[in-house]
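Given next, in structure tokens, is a single chain: the form predicted alone.
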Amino acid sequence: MTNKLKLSRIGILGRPTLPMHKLHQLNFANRYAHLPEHFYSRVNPTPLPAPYLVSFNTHAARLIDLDSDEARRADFAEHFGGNRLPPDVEPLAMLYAGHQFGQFVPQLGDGRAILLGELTNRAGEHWEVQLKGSGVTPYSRRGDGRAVLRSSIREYLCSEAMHALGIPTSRALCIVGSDEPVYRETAETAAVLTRLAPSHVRFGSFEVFFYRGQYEHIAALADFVIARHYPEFSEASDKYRLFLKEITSRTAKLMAHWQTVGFCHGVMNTDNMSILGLTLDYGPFGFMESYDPGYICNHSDPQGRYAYDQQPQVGLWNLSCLAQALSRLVSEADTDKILESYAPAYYQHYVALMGAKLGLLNPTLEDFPLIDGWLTLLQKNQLDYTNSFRNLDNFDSAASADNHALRDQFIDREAFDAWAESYRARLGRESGTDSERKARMDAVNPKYILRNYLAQVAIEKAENQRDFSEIDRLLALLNKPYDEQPEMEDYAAPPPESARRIMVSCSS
């Protein structure tokens, strides 16, 4: 029994494992606060009447250090629905301007969310902690500071599944719910969804300042990022020119994440991209379903400015009106050469990932006609992104195999036939089984995905029913994506033709 005793205490490294911190021993701090007021405005959350708990993620409470038991208790949807504050927060709005749908509006900022502080856990990691939903703020815009539960249900899930898929994202903790009756469309129901980020700063951080002609505070901010996020540039004579070259090697490499996954954003103005190469600001996105270059999610977009097939572009140019903002900061030569960068760290970073999916051990630049040749097979053939490559890592590569389970998806069978066979010498120029070959393959080629649909499903029984039985098992499939999950296996199937080309908008 003393044994047993002493084993429990001791973690993985034989060192005692400390108690997970209870609600009022998490110690905020907040040193965006401690930045001059330029920045940001403070502003305390506006009470939530009568909230209650929707949802709670044990994952993203681990980033904190906190008791997945202190959900249970009874003032727990206060504190997170902004009505009971620590005594040691120094709530904000930040503020940021931002290029919308190519057009500069010269201010924005926390329009509907609020900054608590930051924590720091066990591992000397910082988490800043952002309650959205939680009320007006100067930069409200004559809007009500509230999310719906609708969209809190929406960026609860995604971020998750993207955390899941190995995507730099935000991550979130909780949603808290109120039967307060907030209006888009139509009257929805208000909710305050807890979102947690090592750094919540945007493009559009730096650009209100370069437009309102305060160079001074774009200098000041960058070196806080930098002391902050990125403190091996701090001593650095050129700092600020290493700084731009690593968000752009970031943000080149989340665009190629994106689209290897078919993940569509929607809304990638300046003011929703991240610092620190996350996906930041869950609205009308969308995961592809039949695989279409020119996807749009977002009804809000009807000339397609963020269609799937135009992120990449739209990342470049999201870039280069950050280097705008820095050019006091970074020569205009250094900036060239920078953005000149970004193309070939996306088509390294794609062309690793996607050959990856297609089971290459070795992937280069020359195989991009095979990858594309995949695609266009997809496209014409009106076949489901995810599916496809999934069953893909049935592929036998044998010379005499017809490999007639997968050849039978395909309308024109003839067109399979032709890519398969270079598909087949390409393997063959690699050493390995195709076993060991499925196996990659199933490791990188999601079986789950968060559908539309899905989620759809999930929004209505919380709203009609009051039942949150949904996004918990969402939640829970949608952390092992590549696992065999015998009993969600229809939650791997295509949308039923009633919920094809689901679009959401900006409200969202």
The other form holds:
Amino acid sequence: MTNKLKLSRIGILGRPTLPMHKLHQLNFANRYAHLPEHFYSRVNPTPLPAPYLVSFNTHAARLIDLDSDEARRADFAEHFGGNRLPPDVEPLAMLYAGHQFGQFVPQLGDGRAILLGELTNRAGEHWEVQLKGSGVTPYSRRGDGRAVLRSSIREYLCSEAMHALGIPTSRALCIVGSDEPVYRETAETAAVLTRLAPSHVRFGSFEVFFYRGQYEHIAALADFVIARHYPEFSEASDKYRLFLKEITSRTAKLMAHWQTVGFCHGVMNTDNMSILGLTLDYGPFGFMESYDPGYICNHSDPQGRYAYDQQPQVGLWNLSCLAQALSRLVSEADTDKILESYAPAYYQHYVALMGAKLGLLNPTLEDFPLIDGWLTLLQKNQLDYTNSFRNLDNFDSAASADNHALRDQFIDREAFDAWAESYRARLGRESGTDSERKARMDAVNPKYILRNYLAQVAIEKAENQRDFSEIDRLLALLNKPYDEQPEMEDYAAPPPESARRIMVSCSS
Ligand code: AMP
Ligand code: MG
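What about the form predicted in complex with adenosine monophosphate, after the form predicted alone?
Whole complex next, starting from this chain.
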């Protein structure tokens, strides 16, 4: 009967899997540490007193082929609290500058983050491993080098939520806590977040050398980033132009993602802008709840420089800072052309993403009035951004349908009727059934987002009771943002009145 053994039978048995790595098998390299020392300072993490594990993310562990059982080791927190370093690591803090709220600050750098090095997984992907909150560095200025548990929980949950929403972002492996007091507006406790990203290089990593007039370092860093992350440009005679063009297009796409999911970053300084187009450095971010284009999530930004509706143009402004730093490498004419391509690229992504949220198969720029009309309705009726898109999946496109369940959510029902008429007409120009459209819409309109009040519950339980279960519950929930999770229905609710418009402090 051996001739009946077919290769396809493997499908039932599953693929053979290789065992994951134990901690001591993680093989750290650090190519950044092999750049000349103008780019960083070598520094060891400061040990975290009596560290304990707060949360461990098995999804991120897979990125570095780490066996999740390792999180149960008694000494795990020592390793990721920065107390025990793997052999041969070359820890460092990266140097950068940045435009902060429009002002150039010539000397910043990782003031509380330490890059341990990078791990290469079996798929050949490189992941830099950074400990955030791991003590002072030469760039700490007057800071204490620490991060508080509250902000570490927020970054941990949000970066994983963004990833599950399909938005490029740094990832988060674990949080290690300590009872060491850290003073912000009040006394809090310290935590170290282990962050993973292919690169933590920022726009400001280039700007620092432009203002020092050290143009050779700009070229060296650009060569390093291109070789590692944009190898397809390495051999081109115009590699720096291609690099600027690519980061411009990635940033335009990232901004379209943020806008369409209602994410507000809060501190879009150029030192927080990733050279790979990732969402980076989560601070006082917020997901918009009732739709308000002027939404400000950061209470240290009363002018609203980084308000929700400013983000796309700030993305361009930040790119112009990067372009200035690269001005010896890319001609002015090329730079102008690249920066001019930002707005069309942004709108193209925006319309594709927003059109998909409305269930359109072939959205075009001509659908702008339909999209805007919907957003205006949400704003005037102060409706929840996320839930309104999700509920629209039930829209009945039949001419006779009055869509009363949807309609009843609007104070101005006539305005809803008028918009519904144009939506119905637009849907009529597409093929497919309402149920097909519903399935498409449910796959792109999240049911669950990281609402501030949900994060706050997890934070308070962790701070007051040392109960970390809510963090894990939210992590699991937000990992499947599009799925109906009936037992978690309450987590889709808009915030209670008392928790509306939480603004988050910049001090983290
Ligand atoms: P952020 O606004 O969090 O991106 O931080 C801006 C700069 O301040 C970065 O260079 C940080 O590394 C640094 N920084 C923020 N908080 C601290 C802290 N507690 N200790 C030292 N440096 C910090
Ligand atoms: Mg930062």
